[in-house]
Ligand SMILES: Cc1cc2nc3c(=O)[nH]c(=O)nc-3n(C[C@H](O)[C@H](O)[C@H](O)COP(=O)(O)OP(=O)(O)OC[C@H]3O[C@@H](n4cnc5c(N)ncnc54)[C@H](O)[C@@H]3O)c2cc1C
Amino acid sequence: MLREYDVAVLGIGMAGSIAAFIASMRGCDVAILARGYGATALSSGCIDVLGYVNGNYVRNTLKGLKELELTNPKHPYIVIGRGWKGAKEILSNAFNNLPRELNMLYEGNLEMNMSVLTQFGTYKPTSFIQRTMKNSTLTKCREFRKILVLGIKEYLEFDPQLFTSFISKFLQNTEFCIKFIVDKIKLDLNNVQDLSSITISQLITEPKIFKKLKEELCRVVVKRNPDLVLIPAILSTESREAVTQLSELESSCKCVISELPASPPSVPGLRIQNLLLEILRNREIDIYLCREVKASIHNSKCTSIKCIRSYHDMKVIEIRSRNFIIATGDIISGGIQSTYSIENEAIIKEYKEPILNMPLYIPIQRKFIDIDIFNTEKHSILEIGIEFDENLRPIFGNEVLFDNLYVAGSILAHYNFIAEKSGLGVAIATGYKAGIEASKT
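Answer block, the chain by itself, in the form predicted alone:
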């Protein structure tokens, strides 16, 4: 079966979805090919644009771009903007042209970073937070006299006592003086223990269980009399329903309630992924879920992608397109694959881009992974990726590899989303830019 499009996007995470949306808005017939539903669900649900540069906290995101150009001129923001001023313009345009549905879910801006509390008992800089989390920033928390951190007995991944112990330690040498108290509720979720946040999120969509949550919350609020209740992110994975649930809980308890960003896979991350799928379907963008894809190349052009649909029927669909966008992600999502071999009793690790076998940038040998996941100076494995020009065409040296192919998102080289707190920001900016370039005739 043969299908033809103006733009074909490989990858359905934030970068691929934004690229497809922008190309569609510019009048292109667009298809998305994906092996799963993207790694966006592994995010905290916050949109980090630029939190740190060279280990230094960035207060004003757009001003931080100037320092970023000095320390990392090959960063995706700087390359696609041809400097920090152009990067500022592209970021502004990208966020001004986000789908309306995403804008409705988020609060924040590109000017000032917020310090948002996390479920780990830490805080991190971010530019945009979901509306269900809007009172979980340090600035907002200072406005409340007494803050109750609430746990759920069946949910063992979040301990409110541990949270307050850690956050108090982190805030010890800061100007923030916030009083926390703790409590737990029991939801009697079919007598099942050790539930995940996603399972609880699904269960409380049932009226009976949501009513139980509301009653327990009200009971604790009356007992402890807090001004703000911080809860783990357990509300619906559908964004509009989550906002409605939060409003109903606040109305019943007569108290402000706010979710905390969670560890992956997270409910807020799933909210974004579900919303992206809704946006793509509303734009009538064709989505092909594939077990395997194979590319055909002719005269420095990618001419088609063969999409093998499933393990069962092995049905093949050939997608031909004028332009292609590769937004398949990094090692986490399989856009870059790693293999091991043993030579002369030494373990050799190799990395490759599996679809077009494009050459990768690999940092000079350093410790690729650190056992401390919060270490902002290591994990240089995340810097592995495809090098690119200002139009997001893949390059090797100074040579453009394909005339009609663009790359976006975490498959790009020269940035580290953990160290910089820049993951979804880079995805949105490069997805926007790739969508524009691929939609040109």
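Return the form predicted in complex with the named molecule of this protein as a structure block, the form predicted alone having already been given.
Keep in mind that what follows is only the chain, not its partners or any molecules around it.
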């Protein structure tokens, strides 16, 4: 089966989806191919744009860019903006042109970071939070008299007691003097003891179980008399349904309720990914979910990608396109693969971009992973990636590798989404820019 498009995108995470959306909005015939879901579906659901530069907390995101240019001039924001001022403009344009459905899911702004609480009992800087989490920031929590942190007996991954002891420690000696009380409810889910948040989220779409959740919430609100209840993220993975569920719970209990950003498997992460899929389908973009992708390359004066081959619906599919975008993510989603070999009793670790075998930037430090997942300075494995120019074309030295290929998202080198808190922000900004560049004739 042979198909021809103006733009073909590899990867259906935030970067690939935004790139495909923008190219389609600019009149291109677009296809998107992916193996499945990646890091976007695992994310806590908040859109981080720039939370830390050089380990320092960033209050004003756009001002943080100026500092970023000084400390990391090769950062994707700075390179595509040709400096911090241009980066500011690209970010503003990218967020102003987000699909309407995605905008409706979020609250926040590009100027000031919020400190949002997480299910771990920590807080982190972020720019946009989902509407169902809108009261889960430190500033909002301060407005409430009595905050109840509510666990669910069948959901062992979230312990309200542990949450409270962690967050109370973190808030000691800060301006945020917030007190929390804790309780747990039981949903009586066929005596199952340990469910994932995603399973609970699916179960509560059943009216009988949702009614039980509502009754239990009302009971605990009457007993404890809070004015805000923080719950783990267990509402629907469909964004509109989640907002409806939340307002139904709030009006029954006569109390404000807010979800906490989650760890994987993450309901809010899946909520974004489901919404992206809906947005792409609404724009009639052809989506091919496939196991393996192989590229065929054409060499003449310059190197171009001729086509992408894959298997879809048990058939071999060949996709030809004027331009291609690769947004296959980092080591977490398989956009970059690592292999081990043993030579002279030493372990040799190698990294590879599997579709086009493009050369990768690898930082010199060898301590790639840190056991402390909250460490804002480590995990330099995330900086491994493809080097790129200001138009997001892949480069090696000063040489552009393919004249019809653009790169976006976490497969890019020179940024570290954990250290900077910039994951979905970079995916959106570079997806937007790649979508514009690839749609040019």
